[in-house]
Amino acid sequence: MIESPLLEKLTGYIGGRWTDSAQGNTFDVYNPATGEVIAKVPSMPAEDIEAAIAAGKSALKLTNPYSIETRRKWLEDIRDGLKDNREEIGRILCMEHGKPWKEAQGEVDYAAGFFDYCAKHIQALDAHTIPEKPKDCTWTVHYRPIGVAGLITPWNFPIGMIAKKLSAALAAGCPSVIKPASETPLTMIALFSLMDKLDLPDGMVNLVMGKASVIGKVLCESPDVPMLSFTGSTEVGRKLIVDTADQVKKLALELGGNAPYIVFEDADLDAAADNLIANKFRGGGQTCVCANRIFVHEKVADAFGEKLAERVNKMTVGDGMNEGVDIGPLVNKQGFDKVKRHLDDALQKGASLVAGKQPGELGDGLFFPPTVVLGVNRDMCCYQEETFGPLVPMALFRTEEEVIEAGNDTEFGLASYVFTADAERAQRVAAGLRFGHVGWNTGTGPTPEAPFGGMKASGIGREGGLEGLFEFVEPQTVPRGF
């Protein structure tokens, strides 16, 4: 079992108190590197979810709202707590997710950045009076908290994803009911251990854990939860849209991806290869923004493949707590089997293995070696589906128009990447790609300072930047007559 000063309580958190009324109903948390059970946490009943919503409702202040200064202090305190505990939170994250400890600590820094950004820009949520005086009135615009928000996060970024949501919710003055993924609840418990020591109002943050079907049903049906923010699959996102339609809840959804990574013939191939390694293998390839379809111009495909293979063959796979490990295990067998199915399907349909070893050669467990295949086409699973693992499928292209069409050949529109030395071409291709994020000569993903979100079936709304800061407020216009 895992031991940590941040995990002294392995329970839910409702109304400012650690709560366990699950009556012995628990679920196991595994270390994917070893297969060992490292914790048991409560699977909370519907009554607990309802209690968490009630606690949030009691913390909501409308007629006497929390001041900008108070909310800023909340954000700064959480930011500082994350920074002060980055190593230990990173260790917990590594143990339950599998990503290397150093990478996990980087995710803690990333999370702290969202609280820092919201603290520095929270003044944007203050009321303002418009300069015009139409209809002989003075018009003031207020940004009111939307109310209790349900925040549902995935397992691939256990601290980063909640930071995006919670920072904006607290900036707006919105209480929240938070559900982490069942694979990675311990990082969230660690965060709540930090917040329990802060001067947050009782009920401002509430933690519930357990079955998604139980928790989701209560959050969707409760009239006291006017907003849900969810990161996860498009399939679940569509269900949330249907399940909340009657109440016309506000939804912020970051859903699936199928990112194209386009390398033109004039690109700096070394830079493109280095960026692809950093982009694709972060979190073992289990990220919604990592390259899923790599399109390489036919003139440089062989050279790029060689550079990529050289880098991939130097990577180390193993337990993320060990020094020098580049890629940890996949989070569960379902994910492992999907990556293997994609690889087998590609090879059976004519793709060739450029780098990597067949799974199993590194021993038992969930370790999947970084693998590169060439000759991918749209009939293959790895082209049509989001792989979510360390498989790099490369396809060839000839023209700009062809690759724009191929890049858009998916229902998803989250992240994409373009490598070219031609600035005019880069602008044309970026404008043509229907993705909310287009990296030009970089494989970097989102940052707290800029809005991030999807087009098409990849979601609704934005996180990060001023756009993300405004997600949890409702503008209210107050004209005053003379």
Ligand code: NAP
Given for the second form:
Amino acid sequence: MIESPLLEKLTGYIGGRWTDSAQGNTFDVYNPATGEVIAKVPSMPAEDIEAAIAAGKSALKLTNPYSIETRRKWLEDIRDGLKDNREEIGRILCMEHGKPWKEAQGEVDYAAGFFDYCAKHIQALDAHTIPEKPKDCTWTVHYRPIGVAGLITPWNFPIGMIAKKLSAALAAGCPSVIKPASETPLTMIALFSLMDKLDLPDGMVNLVMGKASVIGKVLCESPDVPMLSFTGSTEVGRKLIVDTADQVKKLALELGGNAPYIVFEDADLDAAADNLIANKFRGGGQTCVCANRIFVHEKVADAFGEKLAERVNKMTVGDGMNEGVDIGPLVNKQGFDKVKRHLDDALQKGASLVAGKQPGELGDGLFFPPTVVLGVNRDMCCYQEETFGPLVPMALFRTEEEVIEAGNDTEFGLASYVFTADAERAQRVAAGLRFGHVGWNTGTGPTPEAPFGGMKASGIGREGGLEGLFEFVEPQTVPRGF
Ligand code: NAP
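Switching conditions: you have the form predicted on its own, so give me the form predicted together with the named molecule.
So here's everything in the complex, that chain up top.
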């Protein structure tokens, strides 16, 4: 069992108190590197979710709102708490998710960055008077907190994803009811241990855990929850749209991706390979922004494949707590089997193995070696679906038009990447790609300072940047006649 000063309580948190009315109903949390159960956490009943919403409602202040200074202080305190505890939170994160400890600490820094950004820019949420005086009135625009927000997060960035939502919710003055993924509730409990020591109003942040169907139903059906912010699969996102339609709830949805990574013949191939390694293997390839289809110009495909294989063959796979490990285990058996199925399918349909192992050679456990295949096409699962694992599928292309069309040949529109030395071509390709994020000569993903989100079936809304800061407020216009 995991032990940590940040995990002294393993329960939900409602109205400023650790709460457990689950009556012994628990679920197991595993270390994917060892298969061991490292904690048991409560599977909370629907009444607890309702209590959390009620606590949130009591913390919402409309007529006498929390001042900008107060809200900034909350954000700064959480930022500082994360920074001071980066190693310990990173350790907990590594043990329940599997990603290397150092990388996990980097995720804690990333999370702190969102609280920092919102603290620095919170003034933008102050009311302002517009310079014109239409209709003989003075017009003031206020940014009102939307109300109690349900925040639902995935397991792939256990601290990063909640930071994006919670920083903007607190900046707006919105209380929240937070549900972490069942694979990774411990990092969230650690965050709540930090917040428990801060001067946050009771009910401002509430933690619920357990069956997604139970929690989702209460959050979707409660008229006291006017907004849901969800990061996860497009499949669940679609369900939330349907389940909240009656109430016309505001939804912020960060959903799945199927990122094209385009390497033109004039690209710096070493830079493209280095960036692909960093982009693709972060979190073991289990990120929404990682390259899922690599399109390489046919003239440079062999050279690029060799560069990739050279780098991939030096990577170390193992328990993320061990020094020098580049890639940890996949989060669960379901995820492992999916990557294996994608590899098997690609090889059966004619792709060739450039680096890695045949599916039959893969051993026990959840460790999947970094694998590169060449000759991928749109009939293969790895082209159509989000693989979510360390498989690099390369397809060939000849022309710019053809590769823009191929890149867009997916219902998703989250992240994409283009490597070329030609600035005009990069501009044309970026404009043609229907993706919320287009890296040009970089494989970097989102940052707290810039808006990030999906087009098409990858979502609704943005997190990060000023756009993200405004997600949890509703503009209210007050024209004053005299
Ligand atoms: P998931 O299965 O959709 O689950 C995400 C969260 O939703 C979990 O907390 C899950 O709870 C909960 N959930 C499941 N069914 C629900 C329901 N009916 N009502 C309410 N909540 C429900 O996704 P995942 O496997 O954790 O995450 C991987 C996916 O997230 C990938 O598709 C990835 O691309 C996407 N993602 C997108 C972004 C982005 O910024 N766009 C970022 C990261 C990840 P349980 O864990 O208890 O089932």
